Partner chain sequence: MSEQTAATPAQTQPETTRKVPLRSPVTDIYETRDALVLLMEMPGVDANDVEIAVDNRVLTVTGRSSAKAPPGCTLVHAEYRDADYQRAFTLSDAVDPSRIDAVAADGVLRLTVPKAAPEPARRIAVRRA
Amino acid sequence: MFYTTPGSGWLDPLREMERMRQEMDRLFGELMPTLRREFPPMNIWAGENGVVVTAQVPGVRPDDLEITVHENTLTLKGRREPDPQAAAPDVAYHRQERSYGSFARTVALPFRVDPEKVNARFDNGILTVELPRPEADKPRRIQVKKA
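Is it possible to get the structure of the chain by itself, in the form predicted alone?
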């Protein structure tokens, strides 16, 4: 079924499905706060020259991160240690929302990247990975000549 709003014509059904997914995420987030999304949360931007990935990894030391790239796949592995206060024998959790332990996340990138030129930096719990596209794979504009 397609939905319309006055004066706008037909709405894109995929946009409506995305809106419903977001609403379900919001609803389940309120009803079941213990459900966890994939960790770490990532943003991925793609342009003609490459891809930039940012990942939130609070509480993880840069030395505890492992980044691997193969063709168009990026894998991020690491480990978050538990809070030192939690190990005290006279302390019990009142609320525990932050998880700890090993994690791994693999994402498909929109195109192959050049693994020799990947650059990663870490600042205030945010990992930024710049993945350039190989020159041979970049789109090229073709000049059309008159016959």
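Please supply the coordinates for the form predicted in complex with the partner chain, as a counterpart to the form predicted alone shown previously.
Since only the chain itself is given, any partners or molecules it might have are not part of what comes next.
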């Protein structure tokens, strides 16, 4: 059991740890915007039939997304529009943490992609692009024949 004396946080290690955790959260919370990497953040998955690229694009309308595939590059372009209702003259912001505007990212893939077979889905702000590898390009096992 810990006795908490006001003003002497070190007597209560649990409380002190909680305070430090909050301090760290606050510090990282403030640093994150400057450390922020390219938008949108992407995950790349490799499977037997090709790669799958997923990206977090919350608030981007699917119509505002443009996906292009050329040989072995995937380009994702788009625009995130600010809320149209917030454009009214008597609107006051209390907090603005989201960012808006255009973005473009290009990813080099490890193989050429057949643009006809690319498939894209958009669910709850996550874009999933499936890029199958052409049949002719897949690795093949070569049988060694006996002489």
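Numbering follows the first chain given and starts at 1. As the structure is a prediction and not an experimental result, all values here were calculated from the model. Just so we're on the same page, rigid core means the largest C-alpha set that superposes within 1.5 Å between forms.
Residue 136 C-alpha shift between the two forms of 2 Å or more, rigid core reference:
No, shifts by less than 2 Å.
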